[in-house]
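Have a look below at one chain only, the form predicted on its own, in structure tokens format.
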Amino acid sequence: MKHLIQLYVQQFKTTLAMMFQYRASLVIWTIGQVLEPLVYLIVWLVVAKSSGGSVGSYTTTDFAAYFIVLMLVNQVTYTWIMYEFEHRVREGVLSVALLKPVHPIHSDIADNISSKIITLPIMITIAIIFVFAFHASVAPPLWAILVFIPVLLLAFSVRFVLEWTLAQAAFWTTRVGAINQSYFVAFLFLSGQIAPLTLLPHPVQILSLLLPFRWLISFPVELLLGRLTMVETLIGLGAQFGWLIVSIILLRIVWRAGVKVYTAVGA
């Protein structure tokens, strides 16, 4: 534990110096980042307001507190591996790093959390310039708050996992841009990020309680929106725990799949 303790460290200071070094990138991924909640919410306050002011339980103001939170929840739960790993197996990069006495895996940790370190904060001074643009409403109970960091530290592990369980689909097909963008179209439209989950169909909200993605985006977004009572909010955190063990159990299995037939392409 010790050693990996000193490996995090070392891996937090190389990555946030990478970050510095590439600042115009990290700009032009925040603002990324930034752009497709607020083009949701103008579509979303349009739609409020050329239909009496509300959508379903959605005032306008609802709306505007919704895509902002989820903005930052986004923000905190987002990884970038299911792009990245294509490339170190067909470059053959991977090979360095199955040479290091430790999992690849932890250095990726590593780097997302160094990035988040960095941008997290650029991220809240736009979502609170956001809550006086658009009267966004945010009260939720005193428990939500506290049960909010721990739900949304478990999306982020869940979703990093997942994905990074995903990704090694490049072990087997060097092109794995298809079941990449089948996996993001999926996430868009379960997860929450284009529209609350309760203003879409009701097969839609069935499927999206079934797989993992409402867990990851909409559930800890409408818990900071005192929208989920504490029996809801139980039931949300078992999901997550329950799709933790499950991608984790997932990756290992693959992973030692994977190792087996890696061959690197570009090597």
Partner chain sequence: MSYFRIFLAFLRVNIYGETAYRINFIIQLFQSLLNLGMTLGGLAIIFTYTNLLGGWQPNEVLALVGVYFLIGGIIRLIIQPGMEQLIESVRDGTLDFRLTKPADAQAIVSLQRVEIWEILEIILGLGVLIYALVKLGEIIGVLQAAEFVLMLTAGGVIIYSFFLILSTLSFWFVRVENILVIFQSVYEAGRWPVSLYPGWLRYGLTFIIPVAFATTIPAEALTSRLNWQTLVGAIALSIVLFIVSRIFWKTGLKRYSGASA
Given for the second form:
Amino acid sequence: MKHLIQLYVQQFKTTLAMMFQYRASLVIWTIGQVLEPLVYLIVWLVVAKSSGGSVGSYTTTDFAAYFIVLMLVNQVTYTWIMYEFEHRVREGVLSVALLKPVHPIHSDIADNISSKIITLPIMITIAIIFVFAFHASVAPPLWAILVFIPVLLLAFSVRFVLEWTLAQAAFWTTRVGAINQSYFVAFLFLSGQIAPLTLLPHPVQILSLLLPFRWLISFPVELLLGRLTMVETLIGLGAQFGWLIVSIILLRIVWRAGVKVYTAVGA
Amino acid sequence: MSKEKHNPMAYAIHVRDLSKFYVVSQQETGTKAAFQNLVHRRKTEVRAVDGISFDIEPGEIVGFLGPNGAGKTTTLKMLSGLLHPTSGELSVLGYVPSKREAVFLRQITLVMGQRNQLVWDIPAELTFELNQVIYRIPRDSYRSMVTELTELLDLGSLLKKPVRNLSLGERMKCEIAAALLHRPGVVFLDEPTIGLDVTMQQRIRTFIAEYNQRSGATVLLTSHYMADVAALCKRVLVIHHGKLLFDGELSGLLQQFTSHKTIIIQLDNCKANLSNYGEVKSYEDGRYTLRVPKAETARVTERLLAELPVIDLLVEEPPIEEVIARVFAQEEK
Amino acid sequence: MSYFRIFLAFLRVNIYGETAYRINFIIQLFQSLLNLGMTLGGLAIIFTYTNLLGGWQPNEVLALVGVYFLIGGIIRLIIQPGMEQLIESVRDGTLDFRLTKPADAQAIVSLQRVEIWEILEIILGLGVLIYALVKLGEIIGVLQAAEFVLMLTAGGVIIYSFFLILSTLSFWFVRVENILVIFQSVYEAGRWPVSLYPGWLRYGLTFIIPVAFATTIPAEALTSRLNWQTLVGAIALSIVLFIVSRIFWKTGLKRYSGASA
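Could you please show the structure of the form predicted together with the partner chain, as a counterpart to the form predicted on its own just displayed?
Below: every chain and molecule of the assembly, starting with the one above.
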């Protein structure tokens, strides 16, 4: 454990140095992270205004709050491993990692957390500006605020393990682009990034309950908006734990099988 | 090298009947073939390494020779645990590499000439520190090793510069240093001098010898440059088409595979037809280079001295590159 | 048309490199359909709650989506790949090979790479556009059609010039690899009529990153929203920007050859 902490600290230094080199990329990346929820926020505001100030149970201020919190939750839970893993396998960069006496997931987790620590202040600043610009308001009960932090961390863990596992498709196919895109489209709709899930058709809502996506984005967002009862929150926590266990088991199986394939055909 | 009674665990590296076969599906061009590929792929088996055996004692430096695609890199990757052997017996420091146990990985290193572990945009020093943590190197040991490597490789201020600003040679030096921080007992070097200029090659060569001397590490290296092998390795392994052709001292390799010698003579300002003495390889200002079968060297020399106005005569072994090239060319037939 | 022949030559090289990979066609088709499905799904959800978005009817927004795919396809087919290659070759020095060719360097650089399967995105975009126009039931007059083609061309030229200026920055700053990614994420905003957006964003999407000229304005031409000021403005801007980007390119090139000599 002590070694892992040292490893994380050292990785933080490395990531920090790299981020400093990639300042421009950071700005570009931030624009993307901000623009998408912003566009949907604006679209829904227009819709709400044209239909008497609200859609379903969402008023204009609710929409604003929803998409601003969503932007932050997405920022905290976001990973880029699915884009990166293919490159590692194809270019043989993974070989270097496999020669190291530490599981490669650790440097990925450390790297992810490090860059989040660096970018989060920027995102929070933008979020605050948006709160004023779009007159967002949230009034969650105190317990919801307290539960929000562990829920957010769980959402991050599940999303990280899940996407790290899916990224390993690169061991079997060189065409992960199609897999990634299918995943992102499903994620976009079923996690509530296009619209709050209650506004989606009923069958889609049922589907979203069965898949992991909503528990990673929509659930934490609605919790902080004060839209969930305690019972609903407990169900959500249960779903998150369930998916965490499932995804960790999957990760172990897939990683073992993937490395076997990789070391059979060579890099 | 028949030391069969020797306990295999006492070797740093022990390899018996090691093989690696790949199944490669053929990719053909053309619409029809491409469509057929979707349904049924034609597959062929490639024998990258085909039943090789050798043992390496602790502390030895062994050179691994062979043309591209001979199976050198495949063997190194199997030895370092990056590839699963198809069959055969393999142990490095008593471990089975393909299990990739942390205790094993902490005692070896693999440096690949074209593939790097240093992060491109940041100073090498940061990657070093990351390695310190990953390999759990105690602080004192880490510090003294960095000092030692800095001195031996003349790293100086290189560690503080972003890697992308380093020249290829400087980068390679840092790369090698990063790979040795944890004082591995077994070092695999795959083309460590590829693409470097002569002085830098020399420098890295000297360093490898020095490191081996100081640490007693076992070194197995592949190289295109015969000079690397000649300077560093008493013993060489020659591999071709996945098979081991030779295992022994470098001088023995020359003995075994040279069939010809080169005779260079300077004639006293006259042109002569020397083709009945041997194969004329070149002629320039009265200076002839002849290629003569080894067994006839003495007789031909005698005849030349007796029959022609010779000013100077020199008998040479052919260059080692040429010998090797001939070995491979013969195998090809 | 020597440029056209250069284009055809590069096209042939690119297609030749592709034929062994038939499956790329299927994958790209799948991805394009997925992309379209996602966009249409989003529209469907929104239009269950309203029937007018920023003054645009569902079928008008659909026509806009068609234009969005059409132009997006053109960008990824020919504009972006060449510019990415340009940035890359400035960095690793291989631009020299391009410059030694006896033809206009800008033309060579711009036409050097073609992502052939993006043509599917263009076809899909055209399909959506035609479907939407049929649904709208409007008769497209010759004038309107001409306006549309004109605006589409102006939009294309503006986007091309914009890309060229951004990529030319690599002559001064080597680390601009990701600069083109900006456009990609911002372009997503062009899926909706820019009139939806608050003033600062609309301004940004029109004049800073000219997404509006590529999507909204051509779509306006088809849905009888275009006024003559916009029409003239777009044409003028495309000409000015093209000239500016050309000057930019020449200056950058001079600097490049000066520095590398």
